[in-house]
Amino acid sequence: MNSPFAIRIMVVDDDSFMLKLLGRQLAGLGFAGVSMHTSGRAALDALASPPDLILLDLKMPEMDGIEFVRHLVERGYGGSLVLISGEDERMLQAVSTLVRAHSITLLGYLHKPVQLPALAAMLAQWAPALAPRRRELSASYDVSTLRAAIAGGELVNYYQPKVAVSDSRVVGVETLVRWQHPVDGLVFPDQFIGVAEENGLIDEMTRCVLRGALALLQGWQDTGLNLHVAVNLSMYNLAAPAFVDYVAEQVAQAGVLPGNVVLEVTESRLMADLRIPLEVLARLRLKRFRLSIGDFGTGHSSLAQLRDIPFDELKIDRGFVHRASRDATLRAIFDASMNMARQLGMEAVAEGVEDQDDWDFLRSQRCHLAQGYFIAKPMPSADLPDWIARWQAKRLGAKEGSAA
């Protein structure tokens, strides 16, 4: 594999044999700019010219990998990281969570001794040019620029399909807002949602997203497609009782059924004072809109939210779905979430389905719905008809093959 980038890679490991092994493997994969260091101290001394990627051993004398990560944060490291260790899964997951909390791009972790196919697969998915680019852009969007973008119609909806796990049937889509920036191209919501929430623009933004989603749903209904559309809500949208009337009016004007509209709230963002949000959500539920709790398990009061709010759908966070088939800890959390959904009469949606192993695992667990890159990436509405046709043809082909 020849690298299209002038990539600088640093390997930090106190084991000289492991250093030589990784050096040979990286060279065989086409990466030439590799520096080797037997200690965290030596690696820090070489950070005057920061590498694009660091392969880091966790268990080292004098300075372990966790302490090294803290020093990377202090120095504003903007590259990517791969953890390498012989520690158990739970330890690696804990350190992975810590690295991501520091906003360092983590590609993943590899077990010692590192196997070449695993290393090659991890690096093959790496896009080193993207992470620094997105960091630079995120600081440049101010409230006036975003306000002009909303007024100018630069926000566009992308849609990620959701399918039934039992028979692969397409059941609907989740609406995901993007900013089609005239200079920077497609900008993802993590770079502007916070600006909208902090500056009173989130209501206007959500209304734009909702109107686009309802137009799509109306078109589907006119052609006889009985699919649902999910729209993400900010807790700021739920701070005013008038939001209920706005949503109901828009749905009535579009002539669509409230039951085909799923309103998703990310549970980690739910407020401590739930009085007005609870009123808004309860009234929406009375009007027969479907309510979904997103990223389940990532917040601090998940069970209380399930107790207090009449959700119809529980979305299991991607962190508990991908690799759950081969990770006992993730599987235990996934199973607990699935059992809770069943006992409460809720549909369970698995997010972050990335590969065949994830899909097969969900089928074995009788999960209700799934979404993720294994099924489809988010796409513009214009691309949905062709994708649905291809997916249905694939689904029918699979059925005929199994019947034979």
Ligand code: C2E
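Keep in mind it's a predicted model, so treat the numbers as computed, not measured. Positions refer to the first chain, counted from 1. What we label the rigid core is the largest C-alpha set whose atoms superpose within 1.5 Å from one form to the other. What changes on going to the form predicted in complex with the named molecule:
Once you line up the core between the two forms, the Cα of Arg41 ends up 2 Å or more from where it was. In a rigid-core overlay of the protein, Phe374 has its C-alpha displaced by under 2 Å between the two forms.
Once both forms are overlaid on the rigid core, the distance between the two CA positions of Leu53 between the two forms is 2 angstroms or more.
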Second form
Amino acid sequence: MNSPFAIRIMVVDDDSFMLKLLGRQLAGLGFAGVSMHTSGRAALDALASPPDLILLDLKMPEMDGIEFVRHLVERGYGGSLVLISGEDERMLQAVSTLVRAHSITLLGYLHKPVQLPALAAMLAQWAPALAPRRRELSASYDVSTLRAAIAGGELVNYYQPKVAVSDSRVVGVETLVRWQHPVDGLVFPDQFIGVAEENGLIDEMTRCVLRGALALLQGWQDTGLNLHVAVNLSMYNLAAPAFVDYVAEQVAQAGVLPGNVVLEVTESRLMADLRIPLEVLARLRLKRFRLSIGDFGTGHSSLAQLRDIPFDELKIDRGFVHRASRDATLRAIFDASMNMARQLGMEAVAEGVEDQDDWDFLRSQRCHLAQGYFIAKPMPSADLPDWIARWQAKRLGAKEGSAA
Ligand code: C2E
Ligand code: CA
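Go ahead and give the structure of the form predicted in complex with the named molecule, now that the form predicted alone is out.
Complete assembly follows, chain above in first position.
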């Protein structure tokens, strides 16, 4: 397991924002040994212990990338190289040819701003052990066991409250599926969603989660509680046009309002053809379901999708929320996400609010909604009424306290 992660990576870019972003992306992919340099000169000084891979910006003021490559050749650098640049395709191709002519292993080039899936794909191709690591968890359960678990009702819905930042009122919950495994105990979605997606079980799984969520919503509606329920969808669910009819039918049967159902989409894998998913989303939106786009900022959710689909809600990834008040890089990405939400008329939801600092920061930023361990952890539906009652009491207490 430690082989790909013992790899030493050097990043050279004069733009310190890009440098930090890349560092964060690499850390997110599990690479710990990353050194960063804001100039070719500084990087060359550090070459005494050569890295296994260099991510190199082409355009740098004092020593540009091409010159840097020449120095690498002179020093007999034996590692690999990835070029990073905002230059156009032809320029990148020309430089690539040049680098290869020097017999340096060039993995390829990445356009700025670097998208996480592209970076991950490039590194996975180079460090093949990386891909199994990401799949490792999900590979622990085989298809037939999962199929039986779905059929046998072993999947259970947990719900995490979402609250308004301005006045702390509860606005709804997000449904997060768990597998109540007879032997292994509570199994988290990261360990089986992939298996479901890769083996045609994701539709069945989503239907099961959706039915549970709608039952909860129906119960609330009967008692006059006006809250919404969010359900996570896989891109695979959106690949089937029949999915729209299924969801619409279930909502009609449960007698609940589509406007109280939030459908959260995260583009966890790259889809070659987005036409059907976009059509499915547009039809769901026409039927008045609320659409939410998740993990914004991680590079998975592309801006093109935002332009094409009228999403109601934009979820800001917890990686850019927790500690954003103390970290300028996170803060910059958080701000950009908030601005995007404002400009496109979407509600911004901050995920991963873990402490008082995060919460105070969101209040100062006028973020709309928040969820995270600081507010509540995901819980079984049976625990929700108590939690809501306690939260309301605390909230009202705080209000009276501040009025006094
Ligand atoms: P997600 O949609 O981004 O969900 C948020 C994840 O962050 C959840 O993990 C939640 O438990 C966790 N979380 C919430 N607050 C905090 C916090 O303050 N700090 C930290 N560190 N984590 C927090 P979980 O439940 O393990 O779910 C992981 C992912 O699995 C979800 O990410 C979602 O993409 C997927 N997933 C969950 N349920 C479903 C489902 O029914 N269908 C599909 N397709 N995917 C699902
Ligand atoms: Ca989600």
